[in-house]
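Just the one chain here, laid out as structure tokens, in the form predicted on its own.
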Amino acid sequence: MIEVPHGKPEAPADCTLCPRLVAYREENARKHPDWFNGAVPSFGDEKASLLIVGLAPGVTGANKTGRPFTGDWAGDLLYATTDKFGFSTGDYAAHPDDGLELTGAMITNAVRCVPPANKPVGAEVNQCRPFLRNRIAALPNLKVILCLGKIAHDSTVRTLSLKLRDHPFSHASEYPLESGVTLLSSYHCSRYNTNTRRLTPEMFESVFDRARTIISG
């Protein structure tokens, strides 16, 4: 597993590394002072065998609620799927006080602050990468990393000091790594991907089924 460098696996809520993201966060805070409006922390089990890596908080999802994939369409599909495959308990009700808990799983994002138009630029992904590196390193029982979308996949590949040409993104791609961890990827469970049927619930579930199979040994 990756050695933890100096630093922590979670960004401070008022992280200042990316000026564009800070400005957008502050703009949202002026309009909606009751929202979270900060770098969203990872959510889940510190003993997780599965780490799910998303892209970034949604403006009315995690940026509002402070919990990854909470309050938007992507979360509806993601948390229904974690429940189906035994990675969560309780009922997801789209707010952080709904009592939902992840079991054997954790969810994080490649970029911890909400980007304008849901599109971080490369420099912002790079700036946030140490938090992803530290997050991975801090999970001693990790067996599977599941990336949602190409940006999350590419950032994770770089985080693991692997070459993109040897680990290209595709839906249901699978790369067993020398560390013993398996890298899986899926199309992102966004409303656009599901509405266009680029990603169906069955396709999404098949990747989770594979993750469960790997973890179960």
The other form holds:
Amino acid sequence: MIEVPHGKPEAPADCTLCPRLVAYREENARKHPDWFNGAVPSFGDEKASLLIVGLAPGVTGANKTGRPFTGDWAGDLLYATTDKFGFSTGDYAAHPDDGLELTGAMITNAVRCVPPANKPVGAEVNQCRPFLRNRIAALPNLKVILCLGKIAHDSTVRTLSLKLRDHPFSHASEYPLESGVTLLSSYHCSRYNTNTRRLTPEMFESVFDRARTIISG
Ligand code: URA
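Compare with the form predicted on its own: the form predicted in complex with uracil:
Now the full complex is given, and it begins with the chain already shown.
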């Protein structure tokens, strides 16, 4: 287990730390009062050996449904892959009441509130980092952290007090850490990356395969 100061692993739904994100959330809440419109909590198994770190909720995905990657394009590939590698049970149906459960895995986001244009600014990533740190610290069985994309990777490296210079992001990068946890990364399973085939399902699966192998140890 990684030793970090004790604190809350989840932001309150009405978190006020980032003024720009609060303003965007309030704008969305005015337009769509039936949406979740809050800091999206992590989803999954408190006994997880795998923590998947995404970027931030999509406006009509997790921000609408309240569950990471749920209703997002990215969720279709992510949840198909968790299923394939035995990290989830039940059928993903893009809705938080679909009965899907993560088994031995948890999904969180580097930034918990939806950012305009899907792009958090550096100050927002920094502001949200204590929740990531506390999320990691609260998982006693953690063996692999799998970061989706460079922003999640860099924020996780900083969270763990590691040097970015020594742990650069690349697809399928793998860093065994002194704590015993392995830091893996993948290109983000976004619509853009999958449509352009920067990330193919096979590439994504091979990272999950590696995670499964490390966990099975
Ligand atoms: N939805 C999320 O919850 N996170 C992402 O990184 C992308 C979509």
